[in-house]
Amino acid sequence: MPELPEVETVVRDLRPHLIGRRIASVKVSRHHLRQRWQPAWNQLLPGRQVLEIRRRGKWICTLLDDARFLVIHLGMSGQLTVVPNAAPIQKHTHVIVGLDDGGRQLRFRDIRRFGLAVLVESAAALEVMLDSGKLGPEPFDLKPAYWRKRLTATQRSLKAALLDQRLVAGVGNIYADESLFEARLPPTQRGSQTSAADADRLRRSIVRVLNRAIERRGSSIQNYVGGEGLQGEYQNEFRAYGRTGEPCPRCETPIERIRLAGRSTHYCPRCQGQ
């Protein structure tokens, strides 16, 4: 599933292609995504100008000149790219937005159809929509006191806490493992057992890992590509995630994999030992 660095990369790629452009046409497939596309949106979108594209957690929010937002979530396998009109339409492409330059289209492709594309009426409606999922603060905006309080209040493992979008937005399985490795903390440790110093170290580690991943355009493991169709490169720098049995880059102890919080979890039993 695309996580914060992947979604941020898509947003940064799309901005120069979309901001200032007007929507010329909209075409949707007959297959529904997580939420049904409303036919009325086909009439509301053409003619609208794109003013801004921003990310909130794993959500892509495109502000239009009528104060509405085209909101997209990539789900588990979504790809949102700008391509020439003449590019072959790939199977599982569900939304095609023509642009007023006459030569390019914004295409949303989603093999597993867990993604979402909706038109939201206003900034207030968007806030309600995101708040309904109890979306926590951005990792880059985590206040030390907030993070320590929320982390030490839970009996769940650190891995489970990092995956909880209500505590912190945008972190998923890959970057939870990488952040815990960076912080030298065991993924099984309960939040309530975490000292203030360890909580602060984890907070800083999350930011460092995410910034490095954004610099490398995210991680391409299965379907992910950025907004211009380019793959990420951070998967070449994983230190824990997906490296079961390989030597730890710090101490050469084999990386182990366990099932935790319903997800595969990778860690070094020596560097991250209790």
Second form
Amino acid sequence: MPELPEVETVVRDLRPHLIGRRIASVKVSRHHLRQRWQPAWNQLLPGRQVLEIRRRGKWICTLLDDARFLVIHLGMSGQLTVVPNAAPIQKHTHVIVGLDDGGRQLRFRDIRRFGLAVLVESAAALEVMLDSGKLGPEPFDLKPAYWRKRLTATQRSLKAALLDQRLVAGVGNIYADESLFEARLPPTQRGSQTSAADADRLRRSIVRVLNRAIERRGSSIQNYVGGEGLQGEYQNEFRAYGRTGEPCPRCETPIERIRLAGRSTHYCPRCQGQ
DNA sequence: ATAGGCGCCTGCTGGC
DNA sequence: TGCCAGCAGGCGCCTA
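Having seen the form predicted alone, I'd like the form predicted together with the DNA now, please.
Entire complex below, previous chain first.
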């Protein structure tokens, strides 16, 4: 569930609590996540100091003082929070990292277990994992020529293209629908049919929607909370996503919902043309 | 190579 | 009240 704005909010929340802190202890649950936790990591983590926390697309990369990275993906239902040691341990908590500040823990909770928590050996290994063709550029760094080229090179729908992390990193189902609404483009339109003007409008819309969502600390629908356990507020500003049957905020036409690229897709049949 | 479908999980909601 | 289908911020693997 968490997309770029939610992950960015988590990272910003965690930084002041984690940077400079040392890891005192590690405890993991028996349930496996998308990738199995290696027992060796329980030995490697204690004593390490947190130097940096970065976001890349929907990935959270915590740089440690041995040049390794604790890498976390929130999947659909992941929560990464800093809480007092005494806070009750909620069901589905899979990793608990004790901190040396004498009273708090970093906890990774993930109800559906589509998420991931792994220790990566080095910056080079992280490159292989995330970059090397897998993750496209950050939405804020999209070059107009690149973006149009990638869109026009595919027969898939704009919706499918936006969800493809290789084209642009960090956009998911909510912000794809919201960006297409903002740009007044039909989600079903084939990438190959995209004019230069369409592509650029879409690019700007993505940036505007994501920045606004970050300002509102992301969207909370069911599970999402930021690094301090607070919900987001952007769900109150949705114009298309999840508004099936409600009037379009631009033209009052009821918002429609279709299945596209395997996902629920919400749009205004009138002002998002065709 | 590219595009679509399915499965991985748990929990919640709505209809009967 | 119970049961069952359908749905949910993602992604990787399989197939045509």
